Amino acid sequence: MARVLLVDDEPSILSVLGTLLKAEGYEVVAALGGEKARDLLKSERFDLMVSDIRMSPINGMDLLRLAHDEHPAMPVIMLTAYGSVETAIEALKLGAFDYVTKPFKVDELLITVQRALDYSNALSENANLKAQLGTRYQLENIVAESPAMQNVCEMIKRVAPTDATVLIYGESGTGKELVAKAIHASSHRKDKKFLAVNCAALLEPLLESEMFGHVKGAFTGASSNKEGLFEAACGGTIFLDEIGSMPLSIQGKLLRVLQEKEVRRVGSNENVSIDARVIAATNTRLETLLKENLFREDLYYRLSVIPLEIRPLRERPEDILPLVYHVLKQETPNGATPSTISPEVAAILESHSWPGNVRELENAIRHAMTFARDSVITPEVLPPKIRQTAMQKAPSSSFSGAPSELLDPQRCKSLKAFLRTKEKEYLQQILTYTGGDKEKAAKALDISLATLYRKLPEEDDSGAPSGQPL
């Protein structure tokens, strides 16, 4: 419910007013004269200021600058007498929403109310989604513990500050959005919008004119202009998944855009300059569908100015633990712990391919967080894929093909010392997740941090562990 707040040293006008906007749903608070106005700003928190201009001794003008020191995000609608127009014009200069003139018609007032408070929501929510993709989609919250993903970091702090196209190569789930996103997000243009379509979802005539545009009457169905991302990502960034779906009659559409800086709406004659950088994407080698004459050599060298791979998970296992902590930590309501995974756990997720990639396994956390009956996520809650998938191999890998002394009894290794071994590694992997900070690597491991020094092995005058059993 949006809280007005209602000025003027009349009581009658606050009194319809207040019945106006209270018969609307709002909820008033009302304020006879600027004194007590000022106080109020001061004190409370309102979504809208309603206040007449002429009043002694403070007047409109003298609360609207208050209200913009106290309340910046605040809309503030000015009351005025017919003959005062020019002095409500003022407070527009001054940053005031609209004013409204006395005697006022109600569904002006109450039309102009609803409009400055829509108004301040979508400021509200751009905010939100730009601090969202400031923090969400900064390096610092990319995941790399492995060296390709090292290289890709570097690669985005490289080519953000530029306007170069960039072409991201990488498997379905690998996070190929998530990089352009971020190197959006470090870039001249994260202030301004960032559009994603994916080539490989629209038809022919759909994607032609999502991208570009379309006049009305182009086509069966145009009832009206249509702006392109294009043009919408004016100063922005536009992002274009699955580039090689992209069909080779828009393929050259698409490079006329690129040499030119120039989109031509379907339907239409007329150029429209558009300020864009683009960022390409691809499941499937362009040099591939080159050869197979699917895709523009030209196009394919105005694209692939700065190309940037992404390796599947599988090849980057040093990334699986850490990853599956980020999301632990994203899908935990502020202020809760986060779950952890018990070694078992640890050591499926560790062994499983991912075929899905990243997408796969942010997946399989959620999924066992659902089921999870406690703080420690335990093999029988992972999704029956994996389980299976881990207990096929489980005979396999320990066994199949191994040195035959492995299998001699007298120089296995009993079991007891098999879990120490295993527990050390995850012991340490969870310390290398923390940076070495023990009593975050405690939390995670939900033990108290004495338990965790007396797990860990203890280092000799050298600073080398001594080997001591956990």
Ligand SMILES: Nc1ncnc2c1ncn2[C@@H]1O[C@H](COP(=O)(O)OP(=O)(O)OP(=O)(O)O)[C@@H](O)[C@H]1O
The other form holds:
Amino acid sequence: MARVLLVDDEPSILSVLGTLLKAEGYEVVAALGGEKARDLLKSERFDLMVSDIRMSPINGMDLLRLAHDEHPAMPVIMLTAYGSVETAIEALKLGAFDYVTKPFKVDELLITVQRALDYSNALSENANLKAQLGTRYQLENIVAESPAMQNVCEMIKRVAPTDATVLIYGESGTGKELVAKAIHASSHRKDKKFLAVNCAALLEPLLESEMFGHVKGAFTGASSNKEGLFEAACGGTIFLDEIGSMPLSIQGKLLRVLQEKEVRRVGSNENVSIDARVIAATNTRLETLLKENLFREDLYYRLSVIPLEIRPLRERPEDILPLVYHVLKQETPNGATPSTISPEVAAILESHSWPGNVRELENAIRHAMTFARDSVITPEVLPPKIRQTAMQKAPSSSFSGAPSELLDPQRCKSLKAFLRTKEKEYLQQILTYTGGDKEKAAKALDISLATLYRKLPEEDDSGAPSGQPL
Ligand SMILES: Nc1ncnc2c1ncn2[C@@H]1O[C@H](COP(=O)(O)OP(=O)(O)OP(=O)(O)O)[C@@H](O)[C@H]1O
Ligand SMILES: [Mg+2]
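Could you present the same protein in the form predicted together with the named molecule, rather than the form predicted on its own shown above?
First the chain shown before, then all remaining chains and molecules of the complex.
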């Protein structure tokens, strides 16, 4: 049974709220005023604190700070008088889970309490998951070799069971929509719809009608009633892509929809209840838009209950080759053996900076597969732009005009050593990718199993390559 610490300096509010929460099956400890709450926070454990903000001498903000120090994982919901929303936003900045305005609607309060508890349960469940180091993440189609992407997968698992709003930030092509779909697919909403709207692609009136619907005659061209995405989602998930481009007037309407869980079609006077989880994505930092007054602060805090950042591909090079093999496999018809890449191609792809991130990598591999003459992709069939950047990084291999020491026989020997080291690195990468399966690795490398064994270093007791020279 969840234990809730309830704090207010008005006995009547404590009594009403206490009765409500007890009726829902929570264990309630009521504290009349901030001082009593402070003592309780220092001596006992709670799953949630619901506290009034305006109290004296110790107010809700003081308690919020104390709660953060003493019980960092405990969510806090603030109660605020109507009209003092600014203080509530301050509280969100300090880490409160959410706020509810007084006089509060019973439903809204109970839903917020449940959301906060679901969220903290998901967090603690995940603390256990985190302990399982070395776990391979197989979330649907997400390649995640790098610690940064493994973190993203962990977050997906944590947040999927909750209904919390997620704000995904990442450069173009990093996988924001893929992550949003994975959250939906791992949630209890998975059998319902996942509906996406690109806020940058539609002009203001169209976007509004797309999201909230309209009634016949609401504007020129509205020849019949139309359901908006929020209604259509009906138990599913709505993905608000490029939310940073949403016009301010629609931002205000969206905020109301999120708060009231009701939508009003354009031109209608009726509200319709909705049940949709919202996931938003942006490739512009919303914090920058806030400073320029292009994004509402209150909406920002509503949306970013769970912020999730996907790092650009250049900052997680461990993902490059696994992504390449993932695409090669995806693009190969069922039953056929996927093409593979030559060691030079692997080196080029690993050193490219991928400004277009995973989408650019997918396109490059598709391009190469189209032009490849056999099942091994070689540098000539890579898109010219990628070959060029590789050549800029590694100057021409021709010796014309090269300093004379490059022709030194000692140098040639070291080049051989260099190639051996590279070969060893590449073999180990492929083996990691195949999970140590040598047969698969040999197939991918287009060499015989015997050759692979010859080239492999001795294995130590743990089964990991020992790092002996080849
Ligand atoms: N980690 C990953 N594993 C496998 N495929 C990925 C991964 N990340 C991205 N992709 C693939 O890359 C492509 C681009 O991803 P997605 O459309 O989700 O990016 P985005 O961040 O929404 O891009 P944009 O900002 O341009 O809308 C998709 O085909 C997606 O499946
Ligand atoms: Mg996208």
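Numbering follows the first chain given and starts at 1. We call the rigid core whatever largest set of C-alpha positions still superposes within 1.5 Å between the two forms. Keep in mind the model is a prediction, meaning the values are calculated, not measured.
Relative to the superposed core, V50 shifts its CA atom by 2 Å or more between these two forms. Core-superposed comparison between these two forms: CA of Y26 displaced by 2 Å or more.
Core-superposed comparison between these two forms: the C-alpha position of L248 differs by less than 2 Å.
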